[in-house]
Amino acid sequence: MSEPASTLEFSRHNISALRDTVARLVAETPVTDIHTHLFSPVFGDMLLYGVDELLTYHYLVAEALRASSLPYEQFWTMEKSDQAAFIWKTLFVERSPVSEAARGVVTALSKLGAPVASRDLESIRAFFKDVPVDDQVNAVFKQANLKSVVMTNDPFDETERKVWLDHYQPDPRFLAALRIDPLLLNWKVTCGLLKSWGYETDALLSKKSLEEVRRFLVDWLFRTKALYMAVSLPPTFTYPEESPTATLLEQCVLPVARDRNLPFAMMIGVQRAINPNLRLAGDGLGFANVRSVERLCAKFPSNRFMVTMLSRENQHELCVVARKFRNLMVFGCWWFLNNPSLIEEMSRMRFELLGLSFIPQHSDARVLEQVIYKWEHSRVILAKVLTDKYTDLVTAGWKLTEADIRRDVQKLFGDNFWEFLK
C-alpha cells in the first residue's frame, strides 16, 4: 500500500515529487493579500472593476502612451471606453502584450474565461456584460484562491468618508486598514479639516491638538476595525527630524498603535507626479533611508512595523535590519518591484536572510481582476523559488515531509501576517 500523501518524505532522492507537491501546494493554499486598493461592493463606484478598468489601470496608460504619439492633453479628454479602446489597440494589437502589466490582463481575462485569444475588444466586453458585482467579487475571490483582501481605508477622501458613516456593512472578504497620508504628510492642510469634523486641532500641534489627533485616530480604527495603520512615504523620508511628519509619529501614531496593540505599516520610497502630464500614473520612485526604519525599530521596541520599500536598492539593507529587530515585518514587491526577475531576486534573497519570516507578496490592486495575474503569477515564481530552497535542504541531509511543506506555505500566505497582529 502506499503511503498516504500527508506523511511523503523527501530526499535528494525524489527530488521530482518534491517539485510537483511544492506547486501543487502553492496553488491550493488561499491567500490573505494584506495589502490592496480594492474596496467591498458596499463602497459603490469605488470597487473598479471589469475590462475596461483593467485596461485604463495606470500602467498600463503610462505604457500606452509611452508607445504612441498621442498627446496627453486628448488622452485625457476622451471616455474611458475609448481610453481603453485606444490602449487595447496600441499594446495589444499592434504589439504583443509582454509587459507585466499587458500580460496580466491576458491573464486575468483568460482565468476568467473570456475570449481573449480573439484580440476582439468588443467580444470580451460582451462576455462581462450584466455579470452582477457580487458575482464578480465570487469569480475573482475563487480564481485567486483568495481567503480575504486588506483595502486602504482613507477617512481623508470624503467620498469613502460618507460610506463609513452613513451605510457602511461590513463583509468579511474586505478587511480595513487606516490609512493616513494626508494627517502625517500634509499637517496644515489636515489640522483645518479635522477642526471642520470637530477636533480641536491646530497649526502649532499643542498638546491639546495632539491629544486630538490621537482621539480622531482611536475614533476611526474602531470604526473601521483596521487591522493596521498605513502610510506611503517619500524616499527623503528621515527620521529622527523636527517636523511635524515626526512629532505627528511619535506623539501620536505609534502611541495609538501601541495602546491598540496594531501594526504600523510603512510603504518608503515613491515620488509623486515626476511627470504630471500622466496624472496616477506619473509617479516615480527614488533611494531612501533605511536607517530611518532601523532607529523607529530600535527607539519604539514596544511597537510592530511593517515596511516594503520601493527601490530595488534597498531590498538588501532592510532584510539585514530585519534580522536585528524582530518588531519589523518586511512584506510585498510594491509597485514596480512587482515584475516577475525582481519578485523571484528578492524572494531568493529574503529566504536566504530570513528563512520564512516575511511575508512574500501582496497584490497592491486597485482593479478586482487584477488580483488573479498578480497572484497567479507570484504563485508560479514562489513555488520555483521554494523548490530550489528545498532541494538545497533535502541535498544536504535534511528529511522533509508534505506537512512541512504545507505549514511553511500557510506561514507565507497568511499565518505570519495574522502572528504578527496578535
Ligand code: FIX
The other form holds:
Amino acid sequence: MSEPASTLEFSRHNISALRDTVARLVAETPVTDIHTHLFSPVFGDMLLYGVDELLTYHYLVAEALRASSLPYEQFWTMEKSDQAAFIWKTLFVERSPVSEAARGVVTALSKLGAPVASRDLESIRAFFKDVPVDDQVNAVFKQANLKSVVMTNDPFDETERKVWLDHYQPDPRFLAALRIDPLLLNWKVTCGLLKSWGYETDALLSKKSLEEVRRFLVDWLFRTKALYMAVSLPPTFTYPEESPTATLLEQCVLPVARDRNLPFAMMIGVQRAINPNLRLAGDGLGFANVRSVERLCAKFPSNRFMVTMLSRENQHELCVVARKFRNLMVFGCWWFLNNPSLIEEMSRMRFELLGLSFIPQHSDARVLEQVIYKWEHSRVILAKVLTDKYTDLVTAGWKLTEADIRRDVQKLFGDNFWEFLK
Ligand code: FIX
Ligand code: ZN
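Rather than the form predicted alone that you just supplied, could I have the structure of the form predicted in complex with the named molecule?
Entire complex below, previous chain first.
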C-alpha cells in the first residue's frame, strides 16, 4: 500500500520543508531519458560500459589532450586501456577532476561503490571485473532511477543495421529513435546506399525517389518502433532553402511523421570536426538560426517538433518561439550546455518563460554508467531551481501541496514527453 500523499501544505512559513520535499521528490521520480547513445545489450559491443569506456569518453579525450602535449596521433595508436590510463593520470592524478565530465566519472564510480577515493585505476578496474552486462544495466538504471532511455538508432550504421535485420530483440528499458542525419545531410552518398538496399532512389530527388525515401522511413519506423525521428543539424541550417535537406524534410520526413503521428527532433548547432585530429571529440558549436525553427513550426502546424540547440546564445529566442508554438517542445541542456552553471541558467529561464511545458534534460550518455552522474548532477540543480520557483510562488500567496509537486516533477521527468508523443 503506497503511502497516502502527504496533506502537507507549503507556504512562506515552511520553506525549508518545501526545499526538502522538492529534493526528495526530484530524487524519487523515475526519469525517461529521451536522448542517449546507449544500446540495449542485444546490440553487443555497441553498448559501452565500464571504467575504461567512462575515461575514454570523447569529452575527456578532448580535455586530456588539451592538458597535455601528447601528440594526437600517438594517442590514437594507444590501446583503449592505455588511453584510459593516460586520461586518468592527466585529469585525475596530475590535477583535480573539477570539470563536469571528469567529476561525473567520480560521481558514477562512487555511486556504484567503486574505490574511487583510492585514485588507483587498477583497483577500480578490479571492482568492475567480470560484472555481467545485464547486472550492470540493472545496477545503473536503479542507481540513476531511470524508467527507460531512448537510443539513437542509425539505420546507416552497418553494425547496427545487421542487429536490426538479423536478431534484434526488444528491451522495454531501451526505446528507439530513428536517426537520419545521412539522409538529410548527405543525399549524394545516401541515395546510392538506399538504391543498393532496393529503394528506387536517384540523386535528382525525382517524384519516384521521394516516394521511395518515404517507403524507407516507413520500413525503418516499423522495424524499430521508433518514438520519433531525429537529426543533428549544423549552425548554418536554414529553412526554407533550395537544398536536398529542405526537399527531403518537406516531402518525406514531415509527411511520414504526420502520417505516423511522430515528432521530429532537431538538434541544432553542432559544427562537426573543427579539430579533426580529435576525431569524435573534435566537434564544436555555432550560433544557429531560430527563425528556421519558427518557420517550420508555423508552416507545419500538424507536425510536432522537439528541439534542442547547442549555443547558449540561442536559448532565450528558442524559449520565446516555444511560447508561440505549442507544436514545439524544447528539450535538454545539450552537450557543451550540460554544465551546472548553464543548466541552472537555462532551467530558470525555461520555468519563467514556459512554466512546466518543457523537457528539462536528457543525458546524451554514450557510456552506460554516465546516466548516473548526468542525472544525479541535473536533479540537484533542477531541485534547487524548482524550489526557488515554488518559493516565489508561495511567497506570492499560493498554497502548494506535495501532490502538486509530485505531479509537476512527473511532467518534467517523463509525462511531458509521453504526452507530446500522443
Ligand atoms: O548529434 C548528437 O546526437 C550529439 O549528441 C553527439 O554527436 C555528441 O557526440 C554527443 O554525444 C554529445 O553529448
Ligand atoms: Zn546525442
